[in-house]
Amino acid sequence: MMKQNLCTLAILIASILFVSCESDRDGANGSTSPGEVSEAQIDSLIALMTLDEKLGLIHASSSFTSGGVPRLGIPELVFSDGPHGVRHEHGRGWHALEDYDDEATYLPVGISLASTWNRDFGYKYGEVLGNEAKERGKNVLLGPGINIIRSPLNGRNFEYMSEDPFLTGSMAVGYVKGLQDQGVAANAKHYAANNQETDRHNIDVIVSKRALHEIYFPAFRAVVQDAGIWSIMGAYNKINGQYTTHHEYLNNEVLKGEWGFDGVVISDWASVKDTREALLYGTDIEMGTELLRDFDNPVYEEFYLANPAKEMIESGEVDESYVDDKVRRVLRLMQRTTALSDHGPGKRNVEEHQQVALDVAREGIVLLKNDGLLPLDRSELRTIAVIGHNATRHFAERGGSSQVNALYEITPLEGIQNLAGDDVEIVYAEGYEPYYDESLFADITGDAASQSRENLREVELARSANEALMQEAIALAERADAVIFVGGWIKGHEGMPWGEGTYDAEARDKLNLKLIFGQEELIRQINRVNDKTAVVLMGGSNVEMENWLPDTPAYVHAWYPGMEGGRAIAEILFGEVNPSGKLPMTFANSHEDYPSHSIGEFPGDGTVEYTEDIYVGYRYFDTHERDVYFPFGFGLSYTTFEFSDLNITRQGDKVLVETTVTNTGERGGAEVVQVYVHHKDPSVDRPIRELKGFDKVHLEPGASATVNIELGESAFMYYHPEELRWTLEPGSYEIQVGNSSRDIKLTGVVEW
């Protein structure tokens, strides 16, 4: 009898573990039908588990795994950071393993991907990550990062995509589909309104439901409903008094209720704070909690969703059905991913992946100013001075959880040297160096994490220039035929105690947008001696520009452009590639110009009031006619484009926007057609324009193309602040078509 029962159990488990995940997969679009999973089989497997076995599935078993059930042949789930490339190998511990084969493709960062405004790249980007994660044996990749860029000071803006929810969602959908088509779960993060790193474990975001639904939720909704994402990561912060990772409204009412999400909510590492709330309010897997306890000796049985949860269930305080729902979701995730199915071997560090890195860098770099200097003509130049620390700096292994052990990383200097040829002499000077004055920190003791932001402001990193390096650079600039200055922000925590105010990095925010380490003065001095200076800035945000931009002939913003970034920068500077990137965020001069600072709060003190409400980014700047240096959606080309023949047709509940774009210049290039919507006489306050459609078109000189963009009903809706529902208000809607939010070429009207 026992032998028969064991055979029956083995057959049941096998039938569950090897159900195909491929039958309903939709090819390139990556969507997966819920019908692929037999819920009855999963329920049968749950019925075989003890409570301890169920709980083992819903909390960590090491730094980057959650538990399995060995008795039933259920493996651990294996996670990896990697929104821009699969992270260093950690094994079961918290420190990267040495001498391990974990080199990977380092892609341009998330904000660079969004700057391409090319949906096809979203899919290709995710496809690269999925293949490399699968080759490394990962089941869940912790990306994409899709938080809205509310303030330019957020240290993780480089990981995210845009100040605009529609652009963010559009690019993230492709990313998720490309990743999950390889059998690896995407994990969109951080849900939701995680818009600052300062005090991120404690801050309480006070925000209206309208702002949540119109600004901070849409990208998450898009990856759930349009991409069929398999997992979501909770954030550290609170929203309106409750931690987001176990938030009744966010998880139960909206995500799993209104949106119909049937996947897994995974905590950010150490974001679970309460056992009862985690059980009741939607946390499915708890990760990383040992970071708040004993870092080197974690006791996984004491996680909130381990023994404390067991006590609550056995006492009857919480029904076991809540655990069963979590286990059901985890098993569903396992079946969809490579955890329980054979999705092929994967591939890593192959030429096609490097080509994607190069293509995204090429289209993500944004040309913001050009007074005729670019592209540089090598036939007219004998000597080019390349100046700036960032010309030789590597970025892949910096920045926090998004770090990558890159197979290689081409620096801007290397890219320029490789492309310039033997007839052009390239001379280099560092110009400035990252440093800090140790005396500034003499009176600071204890863990930096325990220091208040006010204290850290008192020890702001020294911003003065290194005079010797500056003079060396100026001397080179003075005798060169042209100068390429490569500067901006740096990514990581290396070399400084806290990095406060200096880095793009996890757990850090900037203090302001001032150029660091004396770069502003250095640029001014270079411009004084050489009027053929192109400035290339790296970083996840803009910088203050008023003191150097007016005298600078050319400005290129390169973000952090990945392993092929130096090559892409050089190709654009020398005209081998025509720039086509567009800003995914507004570039104003000072952080104080942004609504998160001028109207709302940042970073707050325990709480942060989002009193700017829906007026984030260009919605604020354009509606209130505030000056900016470079508007949302802006980016120059080496050719020119003309928009004509706007035709707007309503077909039932859809509106078709049709326009013609013509390349009127002498070079092939690409333009982004951006469609904005504005209700002309709304009953509630609404922005003057909101992005609701876009398309990127590549054209040879003299060629034209007809661009068709379809707008659904949702493009015209707003979230009613009192009725708390999406509303389509009758009236006249202006359709605005342009190539930035401040350059509207054509307008028309449609009636609802």
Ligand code: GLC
Given for the second form:
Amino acid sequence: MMKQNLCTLAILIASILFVSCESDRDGANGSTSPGEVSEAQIDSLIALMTLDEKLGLIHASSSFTSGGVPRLGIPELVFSDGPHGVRHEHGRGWHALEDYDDEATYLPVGISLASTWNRDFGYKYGEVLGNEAKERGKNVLLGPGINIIRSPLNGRNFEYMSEDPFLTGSMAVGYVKGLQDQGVAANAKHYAANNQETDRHNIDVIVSKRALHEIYFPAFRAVVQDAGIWSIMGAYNKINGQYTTHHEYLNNEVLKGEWGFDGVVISDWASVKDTREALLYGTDIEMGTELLRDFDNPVYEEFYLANPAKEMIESGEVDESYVDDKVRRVLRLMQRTTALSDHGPGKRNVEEHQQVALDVAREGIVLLKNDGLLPLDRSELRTIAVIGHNATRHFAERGGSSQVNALYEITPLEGIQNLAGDDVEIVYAEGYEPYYDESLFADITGDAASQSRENLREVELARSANEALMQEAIALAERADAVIFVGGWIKGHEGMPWGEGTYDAEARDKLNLKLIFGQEELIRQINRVNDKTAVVLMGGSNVEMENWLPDTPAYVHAWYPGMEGGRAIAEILFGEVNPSGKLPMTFANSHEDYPSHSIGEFPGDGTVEYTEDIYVGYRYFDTHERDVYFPFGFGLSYTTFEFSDLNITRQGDKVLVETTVTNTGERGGAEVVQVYVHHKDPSVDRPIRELKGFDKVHLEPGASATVNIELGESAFMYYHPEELRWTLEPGSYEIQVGNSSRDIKLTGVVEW
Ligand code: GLC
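The form predicted in complex with the ligand is what I want next, because the block you gave corresponds to the form predicted alone; please supply it.
And the full complex, kicking off with our chain again.
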């Protein structure tokens, strides 16, 4: 009887506390607007909790929820993937629910967003995700993916943004603000240096602190310090011998210490590997451990931060204050989000969301080559042959955890058919079909090996089927006035186990950049019979080009452009939209050209040495003057632009860069002014240039605009390799202004 009375009293106290603290939320302006944190309320709740209740808050209670405290009115936290659309509903298990209303807006993938170089789109993109997550009852959206593209072979590059930390951070900051303004927490992932999928659960990344601070950390630092992100996801891999999800340097010293992060570190699903480390080194919520045990019969009490943690606390090996800090962070997150605050209703599958998907697709598509074929003039064409499997394929459903049940997905063929007009006949041939080709795999082992052998016949059959498909396509190309070839990579593959495959997919990396399924020969054959061929490639990175590009009049890279992607591709091919996308990663011809392969290791074996250090992407290619097919920041337009009047002004710890851009062509378009910094006489090794500012301007023919870009002193600093601190060295710094890392239009000098 006594115990029951005490419980009743506790609940009464808690409800009073809830009510009383509601009114004294110590928000920034003392208001009680949703999302404000009340430390006083958190203190009171922690004081009421038992150790079991505290531990329940810091580990999973189902596949995508972490525990609450019903006795105190504290709900579970509800998570959902993914970075470019709210994932299928899995309920409390690991199988997508059948016949569930989880159709969603399928946005262009992360690397498409980065290719727009349009900061406004970052916010709008996050806003869509926040509204749709809120409408689906989610408190945390597991995105953005902001790992640096170190190798073009990483199977998840499509989910990330760039080889450059400044571009990644700039786009991610808007994304996080847009998302969190809806009351849903962003969860930047995967912190840090998760730059490959091979052996992802255990690979130990050997990397210098300078490379961490100059390359792999900055985007995470930006979302913490410039966007106030409420949660971060730890990664699977180790860094320098310790698992990143409970890494003393990454979490305690840098993230929560130096950067002042007051939010929650959520593990990746099954990335916690040690109770003591998770308690001491910054893991705040453990998720997904059942994936390494028995995910159909999970026992959450056996999670690392459940009973094993209880034993450590009760034995005195670890002080309970470590648990209290985690609980504080979780309650803060709940107060900020829809878990404990009313942020109003969300919305899903509305036209304004689909418009964002279209706008981002339009500005994220990159025109890389055009000898004048584009835009196609419909008045001069009677028949257009559309060739290629990717012209009709849907991409939203596969690729791993970032899968989306798209409300619809306009394919390139549909987009072209819708826009070509009644006077143009559109004919289609698949040209090739994907197959599960074991020769694309590296280490086939166990079930995959037997499945691979079993598939071998299928592969042979597919190859011969592709021969027939190729001949049919070539015949079609021969009689058409122009050809649009739509090919490239695919996201995942229905013929293989989830996450398997050397295509664009989570849990596997590609073996090389060779165009798969016989596409290279098909493009060559098409070029032979028709000299008006435009190639459109999808994919999360580039492909080898030297055997087909020289004879191809036009090439457009479309990444995975989302549910409106087919429409945007057609609008660009027919000139309704002037392309303005710029590459967020260098397109070299072979993966072996990239420093992660030529200097560093990829994918390593147990450990992977980042010997290239800070020389990732253009920092390497430009500094060492290596040939590339298309440089970082490059993208063509149907108009031309001129840069003039560069003024550089030093004002205290700021440098103002001003330049004028003029549209010197015949039609409206957009240009991206890129500002690179080059330290002319450094005392340590530094890249020949580093992107430190950019702005995108839309201009009508003949119009000019003055672009002002402000650089803080941090834009001139480097992380000292020995002294291990940010350093601003006196000297001359060249300011390089251009529209790609290899097309610098104007330069100036500023002294520090
Ligand atoms: C996956 C991914 C992560 C995802 C999580 C939940 O393994 O690495 O990006 O958010 O698990 O699905």
